[in-house]
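To begin, one chain is listed below as structure tokens, in the form predicted on its own.
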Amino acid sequence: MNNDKLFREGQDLLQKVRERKPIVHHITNYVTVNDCANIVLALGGSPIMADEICEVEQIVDISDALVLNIGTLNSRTFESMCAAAPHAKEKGIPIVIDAVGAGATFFRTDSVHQLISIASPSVIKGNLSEILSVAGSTSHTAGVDVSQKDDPDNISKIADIAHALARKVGCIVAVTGKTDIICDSTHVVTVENGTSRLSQITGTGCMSTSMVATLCGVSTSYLTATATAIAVMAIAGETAESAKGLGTFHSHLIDAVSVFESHMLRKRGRLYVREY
């Protein structure tokens, strides 16, 4: 994998999404569920939000990817996740886990570890504090936000943690932050696009996860799919940055994803890949 191949494959995936309209099953955060649905539509996919345990297996049967987002986790939705995950694994569709708030409580932390064990996920995504918790390291999670005590500016350290977790679990690990870091067992990709305004509205992390799953739903390279999705969100944030207020920024962000053309990935993306 090199930069040119990453851009080429990423552009192809963006086109495939609009052609194939993958169905993305979400068991997700009720604070951001509407944003997640709209961002999948903006990217070209087809979202479905279904967390009733009686139907999750049937929904998985018609889906191309599964999102498990623990942002507003409760006992009922956890049981639904535990039912959907092995069925998705058996079907062979990608499973993306967003470890929102992992480390904040025993319930969240234990639940995400159980889900990883059950699901064998394709992608695990979170901020540094969340990924530290998932990796079993000491973290200083600040609710659903990254803690400055966890040194989020130390790119080399973050890459080492993500790479080790990727090798241990056998999946892609994405750590979002000022510089986004995406690892598999042999590569690390950094994404240097973005704007601080993305952290000023609720839901951009969850939306990114939904985009990751959408692209994974048409891909066999989950590293490329994950890096591309995170880059598109970051570039869209830059495009929307001129909006005067946060409400306008929010709507401009979705607009920017909806009109994103594949060639813009290479033109504007600051993605860098290297072997580990």
Contents of the next structure:
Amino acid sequence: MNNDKLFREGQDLLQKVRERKPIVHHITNYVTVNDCANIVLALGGSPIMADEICEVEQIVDISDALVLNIGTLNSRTFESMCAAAPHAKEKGIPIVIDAVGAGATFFRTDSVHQLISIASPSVIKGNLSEILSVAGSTSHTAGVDVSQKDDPDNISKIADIAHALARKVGCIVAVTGKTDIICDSTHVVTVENGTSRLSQITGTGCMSTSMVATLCGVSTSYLTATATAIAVMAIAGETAESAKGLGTFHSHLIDAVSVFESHMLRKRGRLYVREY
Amino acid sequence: MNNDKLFREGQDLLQKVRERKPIVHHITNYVTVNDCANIVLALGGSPIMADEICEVEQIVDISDALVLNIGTLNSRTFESMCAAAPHAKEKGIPIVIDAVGAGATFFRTDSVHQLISIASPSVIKGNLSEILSVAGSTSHTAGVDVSQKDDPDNISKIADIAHALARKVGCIVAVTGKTDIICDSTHVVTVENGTSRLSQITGTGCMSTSMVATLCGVSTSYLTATATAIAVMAIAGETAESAKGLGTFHSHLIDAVSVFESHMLRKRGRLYVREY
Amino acid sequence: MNNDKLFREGQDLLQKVRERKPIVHHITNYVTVNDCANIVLALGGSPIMADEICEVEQIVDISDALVLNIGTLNSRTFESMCAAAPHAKEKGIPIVIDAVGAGATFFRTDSVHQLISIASPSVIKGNLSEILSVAGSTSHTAGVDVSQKDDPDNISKIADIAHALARKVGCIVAVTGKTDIICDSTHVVTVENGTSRLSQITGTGCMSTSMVATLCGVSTSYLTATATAIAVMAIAGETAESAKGLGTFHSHLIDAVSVFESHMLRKRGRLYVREY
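After the form predicted on its own, can we look at the form predicted together with a further copy of the same chain?
The next block holds the full complex; its first chain is the one shown before.
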């Protein structure tokens, strides 16, 4: 994998989504669920939100990818995730876990660990403290300074942790931040696009996850799919940046994804891949 | 009923909603619930969302219409629907069922059939595959080509199915699509307005259902109420069409409903009624 | 407390929110939860939505304020509120109750009374009929004319009821309406800003409550925090007023809060404080 191949593959995935309209099953939180559905549609996919345990297997049967987002997890939806995940694994569709709030409570941390063990996810995504929690390291033991997470030296340490987790679980690990870091067992991709406004509205992380699953739904190039989805959100943020306030920014962000043309990935994307 | 009467009655209903502000009780999904509340307000009604079984009867007591939307149905909310429906029936307020995802899982298909049997709904609404599932036909047995659903010959077959279901249940049946088809036991109305963008954001079907219930809340002309609500959404979609992307389209769609003047129904509506 | 002090303190609170980014834990309804999260972010705070009973105490531990909003309360989320509230009280963080729909059903009325008794809230907020229900008075016994609630004579009667409730519970009581009335045991503040459009979209009441909690999270001047939050929403509504429809109004409202500068409180706020 090199930069050129990453752009070529990513561009190809974006086109495939519009042709194939992959169905993306979400068991997700009620805060940002509307945004998640709309961003999947804006990218060209087809979202289904369903969390009743007695139907999740049948929904998995018609889906191309499964999102497990623990943003407002409760014991009922956790059970539904635990039913959907092995079925998705058996069927061979990608599972994307968004570890929202992992580390903040025992319930979330334990749930994510159980889901990873049951689901063998294709992608685990979170911000730095969430991924540290999933990896079982703390910022202290890892030598990472959470408050200075965009320092180059720090980025290298974060990549080490993400890479170790990716090898251990056998999946893609994405750590979002000012610089986004995406690892598989042999590569690290950094995404330098974005704007601080993306962290000033709710749902941009969840929407990125939904786009990751949408792209994973049309290919097994999960590293490319994950990096591309995260880059599209970051570039869309730059496009929407000029909005006069955060409400309009929200609308313009979805606008930008809905009119995103695949060649813009190479033109505007600041993605850098290196071997590990 | 003829075209002129349909427009006159529809226009009248739109004015009555703004005067009487009907209260529309929703037991609905968490994906599009915010849009549903906003569209009822935009039309001039007053939405209430309440799904706790111990209070749904009291909410029905103060409401003018009840929406049962199974978009993210679970066993708890299904029980609440089963408690609310007979109470609404007893009170004599219209019940509108949106059969979201019927046919996709046994749980949804069975739940819709049970709700229809308990509720004696005034309106059943869905897309083609949902209504086929409710009607107990498949596209194969019905001779309908789901992939060519807007072919005139197909539309006639779809109308036959909708009409048969309308007679059997004794209610209005609405089948949404590029051409929307609305039947009672003796008429079929087609609505030719709309834009493909309406299917590229989530919630337009649910919002139409909420508007159907709002209009049913001020009249017993349920055929007119249903056709008018669906036409308003389709015309609003045409108004919002020029938005630069799907986020802005979403806002402009709600704008268009909020400033919709009743005379625009006749001016812009492409509704056609015929006896069956 | 006088007008000058109110503006000075309010302005100070608005600046503090941007510096300290208080974490605001919400157990709230699924209709407006996305708006609540976005408005807290727009004001400069940090929202967390979590309602699983086994984690709410740990979420309270990292939070600066707790919102209990009963908009779509059910027995499960009520239990979670009952677990979170005493923990928040013990920890000493402010609890803000939004009594959505109190008086409409026994379930809501009883739940609010229980929550007040368990939580010793810092602020109780509602519209006139909700606060009458909480206060245990009816519009009849109180001599209040609900249909004429903006009549000056009525406003004085409403203030009496709010003031009596504030003394009884030992908290701030906010009654929203065309004129908003905010009382502690010795003062009444009226807010004369706003636009009728604020009642034509869903969520403006819930968003005000979330902003009240955000401001309470950086100070113990709860009277000022509550009056300021309500005034910011009302002024933002005036700013957004010119939007061409309700969808755009919604976006512009969040825009206006996100670019609200603290000095605008004094410049545009029509707040009037008097001793009781």
